[in-house]
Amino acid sequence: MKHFGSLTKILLTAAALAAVAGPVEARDLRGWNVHVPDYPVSLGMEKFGELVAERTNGRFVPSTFHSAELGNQQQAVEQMTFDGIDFAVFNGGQLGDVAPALKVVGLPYVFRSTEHMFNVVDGEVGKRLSDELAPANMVALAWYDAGARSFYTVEKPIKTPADVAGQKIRVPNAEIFVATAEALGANATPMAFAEVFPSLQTGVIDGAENNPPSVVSTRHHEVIKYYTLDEHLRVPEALVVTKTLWDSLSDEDKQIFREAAVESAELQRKLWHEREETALEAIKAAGVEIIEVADKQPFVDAMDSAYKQLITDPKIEVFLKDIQAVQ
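Structure for the chain I just gave, only that chain, in the form predicted on its own, please.
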C-alpha cells in the first residue's frame, strides 16, 4: 500500500506540473512556393500542411506562401540555409546550383517516361539525391511531377531530329535549354516569355517548347500547327524541409512528416496528370496535330554535345548511369 501511495503522489505531481505548464505550444512552419494557389504543386503543399498539423495534433502548423510571396527560388534557397523558411517545393534541376549532383535530373531525355522518373526518385537514387542536399540544409521528403517539355512549331512538323535542324526555336535563357536545342541543330533563340505568342504569329520564330498546360495557358495552341511529344526535359520538383527542422524531430514525427509528404505527392501527381490530359484535349480541339514519338533514341543519341557541356561534375555522371540502370 505504501508503494501504491507513492505512485499516486508521483502521478498527481506530474498532472499538477502539466496543468501549470499548459498545452504544448504550436510551432508554425513557413513554406515557400512559386506557383499560384490553385496549381497542382500548391494544392499538394496545402495537403502536406494539413496532414502534418492533423497528425501532430497541432504541434506543428505548416503554412504555405504561394506565388513567390517570399521571393524567387534562389532567394528562397538562400533563406533555407539560415532557417528563414522551413519547407518548400523546388525545381530539382535548379537545386544543382547548391548541390551539383542534382543537375542530373535536369539533363535532356534523362528519364524515359513518367513512370521511369517516379521509379528513380521514389527509390534508392532519390534517397541519395536527398543526401546531396544536406550541405544546403535541406532534406527531400518527396518528389512532385512537373510534366515534360516538348517542341511545338508553326509550319514544319518535327518527327525526327533532322526536322529540328535550322528551325528558330524559342527557349528560356538558360544553358540547359540552349544546349538541348542546339544539339538537335536548332537555332536556339532565348526570348522573354511574353514575346513568344506574337513572335509565333508573325514568324519571328518557328516554334518553342513547353509542357501541355503551359501551351494552353499561354494560348500558344491557337497559333501553332504541330506539337511533337518528344519530352526532352522532364524535371521533377522536390518537397524539401530544412535539415535543421528534420534533425530536431523525433523518430515518430519524422515518420509523420515523410508520410504526409508522400501522400501530398500522390495527390499532386494525380492533379498534374488530370491537368495535362485536359490541356492535350484542348490542344487537339484547336486543330493542332499531336505527333507521338515512338522511338526517342535518335533524339537521345543527338545529345552527346549537350551532355559534354552540361556534365560538369563527376557525381552527375555517376548518378546518370544509376538512373539509366533503373527500370
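Definition used throughout: the rigid core is the maximal C-alpha set that superposes within 1.5 Å between two forms. Positions refer to the first chain, counted from 1. This structure is a prediction, so every number in the text was calculated from the model and none was measured. Compared with the form predicted together with beta-D-glucopyranuronic acid:
- Q75 shows a C-alpha shift below 2 Å between these two forms [criterion: core-superposed Cα displacement of 2 Å].
- The two forms, fitted on the rigid core, differ between these two forms by 2 Å or more at the CA of R219.
- The Cα position of K284 differs by 2 Å or more between these two forms after fitting on the rigid core.
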The other form holds:
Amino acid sequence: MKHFGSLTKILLTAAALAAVAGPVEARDLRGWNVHVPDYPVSLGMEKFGELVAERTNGRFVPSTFHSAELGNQQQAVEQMTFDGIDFAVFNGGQLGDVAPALKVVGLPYVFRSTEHMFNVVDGEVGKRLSDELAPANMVALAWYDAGARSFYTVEKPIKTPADVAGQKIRVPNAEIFVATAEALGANATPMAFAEVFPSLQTGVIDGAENNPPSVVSTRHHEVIKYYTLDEHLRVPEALVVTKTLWDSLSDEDKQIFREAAVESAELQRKLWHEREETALEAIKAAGVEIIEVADKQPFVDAMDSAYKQLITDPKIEVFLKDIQAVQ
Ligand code: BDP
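Next up, the form predicted together with beta-D-glucopyranuronic acid in place of the form predicted on its own?
Starting with the chain above, the whole complex follows.
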C-alpha cells in the first residue's frame, strides 16, 4: 500500500537526519483520509507529511492512512476531538455538523467559481472559518480543491430539478447534503462513501452526487448511465490539525506546518485540475451520457428551502454576506 512506501521514506529521512544532527525524539502523527492512495487529496497529504518530517528534521513524522482505514468521516471528526488522530482533510460542508458556521461553505451555489472559492478561503474569511473550528479541536491550515458535485443516476436521467423529485439519492452523512438534495424533492439517503458502489449496483439507491474524480475513483461510472452537470455544490476541503497539536507547537514549528500545508495545497490544486479533465473523459468513455445544464438558474432557484434550513444563526448570515462580497 502506498502510504507504507512513503512512511518508510519519511522514517529513513528521519533516521538519516538523526545520524547527522544527533538523536531526535520523533513524534508520530496519524492522518485520516477518505480517498484511495493515488487521489489528488492523498498525494497532497503525503506531500504535507514529507515536508513536515523534512523541515522539522524528523521531530514530527506524519503518516496518512488512506481509504478511510481509520474510519468514516463522521468517526474521524469525532476522533479529532479527543486527539485519536492528529490531522486530516475534511470536506468543509461536512464540518458544518460540528462547527455550524462552516455550513456556509456547503450552501448550494454559494461560490461563483473555483477562483471565487479560493479567494474566500485563502483570505480573511478562511481565517475566521478556521477559528470557528476551535471548539471541535481543529485548526485549518490550508484548503484543497474538490471541484463541483453533480447528480448521477442509473435509470432516470436528470435534466431539470423536477427530475430529481422522488429519486433515492445517496448523499454524505451531513446536513448540508441532505438539505440540498431534499430541496429538489429527492429522497436523500445519507450513507458512507465506501457503501455507495454496492448500493448503486444492487439498486438500493437510484443515484448519487459527486465530482468527476470521485465518480471514477469509486468506479461509480461503471454502473451509472447519466451524469448531469448541474454543479450544485462546490465545497472546499480543509487540511486540519488538532488544536491540541497546534497549541503545543513552537512558533517556528507552526510556521513549518503552515507552509507545508499551503505547499501541499498548491500541489493538490494542480493535480486536481488535471484529474478533473481525465476523470470526465473516463466517465464518457465508460458510455455514461453527460447531460450539460446550460441554464442552472432553475436549480439555483430550487435551493431556497435549503438556504432557509441551513442558515440557522446570524453568524452564518454574516459569513454569507462576506463571501458574496469577495471578488
Ligand atoms: C468526495 C469528498 C469527500 C466526501 C466524499 C463523499 O472529497 O470529502 O466524503 O466525496 O461523497 O468527493 O462521501
